[in-house]
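Consider the single chain below, provided in structure tokens and representing the form predicted on its own.
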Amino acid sequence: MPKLIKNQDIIDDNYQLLETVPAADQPLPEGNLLVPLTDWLENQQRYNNHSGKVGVWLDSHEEPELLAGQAQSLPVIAINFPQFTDGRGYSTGRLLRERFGFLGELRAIGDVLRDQLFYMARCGFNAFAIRADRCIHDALNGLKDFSETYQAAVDQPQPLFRRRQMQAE
């Protein structure tokens, strides 16, 4: 079973990522599924009848606003990082957490590398599907690259100068 990093632990990944969804007259695979956003929006009744849990994955060009009002009903939202240099997923993650109040599992998928994890976590990601050719144990250390942050973010809403002011008072 594939592994992923979730809440700073390495666990079994119990979701199957469907890049291509079976035709409407074909059965869905058993178990928990991650399905493309566009397919989930068009076929919600089909997924409501599925016996396992169903989450969605967004490609880097898809807008999180498409999930407005429905994000809270999803157990997992995955954001695809198609290549290391495509950073749009960071903004998508932050919007889902801050604007849409998503509290569930926010997973980074695709070209996810150790050096990105600390910054992804700052944007609200709490699960990471590391690229298959990389060591997941080494990647886990990427969440501890820095002990202090200067700027405000999802994981630390107060910038460092305000935290220091509060300590001095």
Given for the second form:
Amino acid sequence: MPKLIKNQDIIDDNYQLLETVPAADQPLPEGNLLVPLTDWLENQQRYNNHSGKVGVWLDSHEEPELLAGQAQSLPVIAINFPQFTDGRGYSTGRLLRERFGFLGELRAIGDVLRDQLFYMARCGFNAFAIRADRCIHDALNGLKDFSETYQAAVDQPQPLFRRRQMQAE
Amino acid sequence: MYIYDQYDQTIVDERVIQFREQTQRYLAGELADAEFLPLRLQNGLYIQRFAPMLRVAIPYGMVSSNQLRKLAEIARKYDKGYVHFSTRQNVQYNWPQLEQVPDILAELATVQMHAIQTSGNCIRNTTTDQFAGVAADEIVDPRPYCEIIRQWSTFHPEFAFLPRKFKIAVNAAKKDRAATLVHDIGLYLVKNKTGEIGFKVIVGGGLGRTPLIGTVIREFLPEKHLLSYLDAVLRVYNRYGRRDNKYKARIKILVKALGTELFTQKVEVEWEQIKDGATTLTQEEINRVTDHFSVPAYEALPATSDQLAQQLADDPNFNHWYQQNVNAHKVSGYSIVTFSLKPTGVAPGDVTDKQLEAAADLADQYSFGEARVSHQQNLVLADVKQDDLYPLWQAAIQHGFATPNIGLLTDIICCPGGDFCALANAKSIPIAEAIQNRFDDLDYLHDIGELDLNISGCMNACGHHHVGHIGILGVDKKGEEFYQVQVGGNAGSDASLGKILGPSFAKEDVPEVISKLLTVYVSQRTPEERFIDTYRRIGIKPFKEQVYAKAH
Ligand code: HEM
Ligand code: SF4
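Moving from the form predicted on its own, what structure would you give for the form predicted in complex with the partner chain?
Complete assembly follows, chain above in first position.
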């Protein structure tokens, strides 16, 4: 079974990612599924009837606003990084966490490499499907690059200047 | 100056460890070229024509004498004994070894310096007026805000992989010395009717292939909202900026495509949702950072020094230098001195290790141990007693800093061009030198007066050629180097972009072309007019006619 970094641990990935979904008259695969956002929005009945759990994945250009009001019902939301240099997913992650109240598993998929993990984690990602040709154990180290940060973000909602102030008081 | 506390130091130290490790993985073949590229760029490391090039940040241009000495030591130990001051308040090393870059960063960290985000598609070093804090025409010192922006932008997790590079400039004086209007975000510090401090926010300026002057998207942003508003602008850009074409990826293209109104609306809608969050600045934080830029221990001095008046009367050369390279200071009895890094025959902005050390000593002796770097590639000692100007000038002569040409034709802004840069279409340093050689008569230069001449080796415009009163751009014609000449650009608060004169010129002809432009100016000017003013009054036609007139 493929592996996943989740909550700083390496675990089995028990979701199957569907890049495209079988036609309506074909059966869905068994088990837990990650399905494309637009398809999920259009065919919720079909997924409600599915025996496994269903999460959605967004491509880098897809807007988290489409999930407003519904994000909280999902167990997993995955965001695709078609290339690691495409940084839209960082904003998407923060919005899902900070604006749309998503508390479930937020997973980075696609071109996910060690050197992006620290930033991703700050933007609310807690799960990482590391690119298949890379060592997942090595990638785990990427979460520990820094022990201090300046800005407010999902992992640390107080910017350093406020924490500094609290320390000083 | 801002002094790191344990948090700042930890972050910079951990960066050194991170980059050392990334470099090792790259050298071991565990990171592909394409993967290492954005990582090294975010650490200012280019692979250039001859060797890697390392760009070191000088946040908003402030540098201490200790830092200057460290830059000198690094130049000696790891490079060929000199550094290059760039137009973005950075310095560049042209010959470091990739393997040694982590060691260089470790050395920099010992003096609170780094190369973080000096390149790459992230928020770059924030720049400001080199006279910040000492200029008489200033509303408030912009440096604390620059430092606040520096911290906010350092490893900002959401904006490390933007569509393209992102540059912010802050100016607080009446005269804009920071080319604010040609930055991705320009901030003018202002006071509103009730005396509150805030920012006029300008977005979408920039040079390069599509040069544009920025547009105002907010007349007044209260200071406490600075960071949340920047977050909102950057978030809109990160989400909607183009990523399919790197030449159309800058925020200026997004602003243009959406129109200022729609773009502004998107920013305001986003900001509404985040404006009162934890990122809202506290007065305590503004005060804490401001305290680092507190007034040095100035002596109480009379407004004018009799001794200086005598020296100016006695020594015409000193007087010349004083007129050109010394500016008024807001504190009585003090002056601002600019060291010219543009003597004839030296690449504009190049300084040797020895010179850096000399500048450090002079800063210690005469200017509270601090200096600044200007985007015109010069070095400033900002707090010099008027009585010290004469000895400082004599020392500056010794070290090659006293060319009395600040703001004049030979104070050329010039990119590294074909001598160093892999992207160049043509050389630019030899053009600067040829012009400096041709116009070496100081009386003539003074007569011509204020004139910005800027040279870039390609349309990326690192040498700001679009905003030079005269701009020169290297172009490639069938493998040969030619130079296109523009007139009418300006970088100040009345910024304008230069217009192309006509067909480009061969290298040998450039000084003569400049000479002809000056002839037109001299014959047409009114007594008070600068070159740019005359151009704006009479237009391009007389210049064009003179330059392209057939020889009789
Ligand atoms: C030697 C290596 C260098 C490389 C490869 C390089 C590359 C570039 C590129 C590709 C652009 C265009 C970006 C765009 O429009 O999207 C650019 C713009 C610029 N660079 Fe450089 N550059 C170099 C050195 C310098 C130096 C030495 C300076 C200062 C002397 C400088 C300052 C600038 C400035 C001011 C711009 C214009 C920014 C704008 O468009 O608003 N660069 N550079
Ligand atoms: S303008 Fe062109 S030639 Fe000059 S430094 Fe920039 S990229 Fe290189």
